[in-house]
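As structure tokens, one chain now follows by itself in the form predicted alone.
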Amino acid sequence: MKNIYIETYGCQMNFADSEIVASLLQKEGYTVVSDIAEADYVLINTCAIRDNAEQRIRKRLRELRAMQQRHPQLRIGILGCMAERLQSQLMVEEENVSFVVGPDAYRRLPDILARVREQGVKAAETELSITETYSDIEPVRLGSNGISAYISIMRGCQNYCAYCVVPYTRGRERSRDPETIVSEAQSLFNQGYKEVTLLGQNVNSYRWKTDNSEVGFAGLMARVAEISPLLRVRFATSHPKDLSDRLLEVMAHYDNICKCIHLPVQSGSDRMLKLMNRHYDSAWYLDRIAAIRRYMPDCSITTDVIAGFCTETEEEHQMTLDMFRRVRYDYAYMFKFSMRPNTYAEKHLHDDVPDEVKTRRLEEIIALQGQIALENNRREVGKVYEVLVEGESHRSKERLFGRNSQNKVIVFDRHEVLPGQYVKVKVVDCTAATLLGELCTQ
């Protein structure tokens, strides 16, 4: 009775986390297994940062009711941050959840399990940490393709942004030993790997001291980096209050670091910047901007924003589209805002856009920032890009798909070529979202 299924949703960091997990029972002899009708176990990972995301989680614990009806042995536990927020409230609402597991007690989940099916109870372990980093855990690799690869360099979050749950459901921000990131960077590599993606809520306030030495984010992309030129580097996510020059110097000396950047603005008013509590205003932001396209001409980028914020005007909704217009960012995660429990938002602030007009506001973002990315695209036909392929194209066997240095998707037949190489591509048509290519064969 050891076979799990994992189930994963939300960020980057919890699909780095279910890989922890797995490998963490895998060590006390549990097996992951790719189809849920073989499982004795059903684990789901879970992300809490927007309703929508823990309503999905819901409707899938209903699904998995009538899987029980049929299978009575069958135990489903909620693991990450839905965990950490609902706790054991959540065994109660959900009657078919026998566990409930916070992002700093995977470690527990062997003893977790073996109560649950031994003893017959309902478990949970949610207790945060100001230390645990997994930094010893070596991640197995779930649903990997053998070509990138994530690598979790920090946890937690402290900047407190008004609207957000992650330093309520992740804990403190504490960094790991860089070490052990280079250690795991360059098994990957050792392994065929040939991307890495280095992953923090805010990677640029990364920081390692130790009596004699102190590691930035800068000094550790660097160190990764120099691993192989043929191992391309990316990252997520920037805070733009954190963003220095020296990283960016970074970035443009090394070829193999991705000229691409996430850099959530979140709102063009200086007043909702204020509300939300980020730590900049427009002018701090738009020159980050400035300093990326000094650095970096040919950098991507990207960003999250959120309509309808607790008392936003429509004044300062047309300030958030000015700032498209003036960004042209190459792709946006784009919200309506939605209140969160136990955050600042939720006790001091008030909801008072109507759903109404943060719908009609989030879709003039979404049309505009279409209208941009389309643009930015259309100025890609005639380059040619270095494109490392992974895999074949959703539409065609015929066709491969890979991504560019500036993190863009990139279409093109086949030929001989194979997934994990690196190809040089001529873009010669695109859509919004893709571009389209020929293959040097020169």
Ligand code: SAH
Contents of the next structure:
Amino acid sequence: MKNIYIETYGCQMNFADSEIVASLLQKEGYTVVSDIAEADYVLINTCAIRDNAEQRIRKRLRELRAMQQRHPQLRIGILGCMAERLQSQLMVEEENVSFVVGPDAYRRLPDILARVREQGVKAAETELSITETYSDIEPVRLGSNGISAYISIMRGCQNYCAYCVVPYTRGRERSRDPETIVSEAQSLFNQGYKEVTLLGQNVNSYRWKTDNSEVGFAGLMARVAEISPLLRVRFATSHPKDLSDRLLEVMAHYDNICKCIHLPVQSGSDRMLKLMNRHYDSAWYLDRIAAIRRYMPDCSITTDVIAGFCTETEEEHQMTLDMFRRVRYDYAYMFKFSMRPNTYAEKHLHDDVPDEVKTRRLEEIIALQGQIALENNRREVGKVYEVLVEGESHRSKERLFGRNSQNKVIVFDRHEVLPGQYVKVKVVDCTAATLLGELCTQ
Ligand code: SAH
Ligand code: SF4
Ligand code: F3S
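Just the form predicted alone so far, so send over the form predicted together with the ligand.
After this comes the whole thing, all chains and molecules, with the earlier chain placed first.
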């Protein structure tokens, strides 16, 4: 009765957390299985960022009911942000859930699983912590390609953007001891990994202070980059308010720090940004974009945006489209505003943009971004990039895919190349999402 199956939804941090959960449970004799039919426990690591993320989980729980009827011993637990947001209420609403565990309580999991099994009770542990970073836990890499891995370097967020549940589901911001981060990266490199992504909700606010030293995000990046020129370093997500020139300088200095910055803009309107409590305006944001281009003319820039936030006017929506035209993002995650319980927006603002207007605005942003991405990609044709090969192309066994430093996917004929290698590829064609290349003979 010790097989666990973990299903993960939401952001990269949730995926990183699932690897910590796997590690904590393996130490107690549990086995992570990849076939749900073999599971004694199904752990669902959930996201609460938008209403549709939660609806998806509820739908999944309904699907799992049939499976529980066939295997009455099966226990289902909810982890992550939805667990934290709804706590034990979730077990009342969803009868087939036996336990609920929030993001800072994963060390309690072995205990909870045993209690649920032996005493036949339900259990909820959702206390948030101001210190927990799981820094001593070596994650078990789940579904890994053995080439790239995530490293959580901080947890929580206290920016309280008006629309966002994360400060309530993840608790206070706290950074992890840099020594443990560097040694985790070194150990991954020793195992053959070629790329690490440092993760946090506001990764660039990273700060570790002791009596006689202080390490900021730029310093930490430099230390990880120093491990080896053959280890690529990425990071996500940066908050525009904290994007320092010092970080850009460090990025420009190290070839192995990937030239790609994810800088969520959320809106192009200053009134919206203020209402969202983002702590920057469009001028500040554009100044940071100019700084990125000054230090690294070849850096790709990606973003997140919300369409139809409370009271957004047509003119303000146009400002977002203008922002997209000015920055010319390589990629964007684009969302319709979804009102979340207990946020500032829910308590003080009106979700007054009709759903069909939100949808139309979102579609306009998507259409514009598709056009910009294609135009950006067309400019790549003829350039030669170093590509870290990740695996076989989904469409053809004869082709491989990898990414360049800018995080763009490039597909090319495999020849003798193996995943995990660095190769030079010349871009010969493109779509809005992918570059097509030819291997260069070195
Ligand atoms: N920490 C990151 C992103 C966290 S969530 C940051 O500060 O940028 C990822 C994205 O989801 C956000 O950037 C935002 O664009 C979107 N998002 C968050 N809350 C949302 C909501 N209530 N409705 C729609 N989109 C939302
Ligand atoms: Fe949410 Fe804002 Fe924190 Fe990002 S910075 S996680 S959007 S509150
Ligand atoms: Fe979702 Fe939680 Fe991440 S709400 S986006 S899983 S921090």
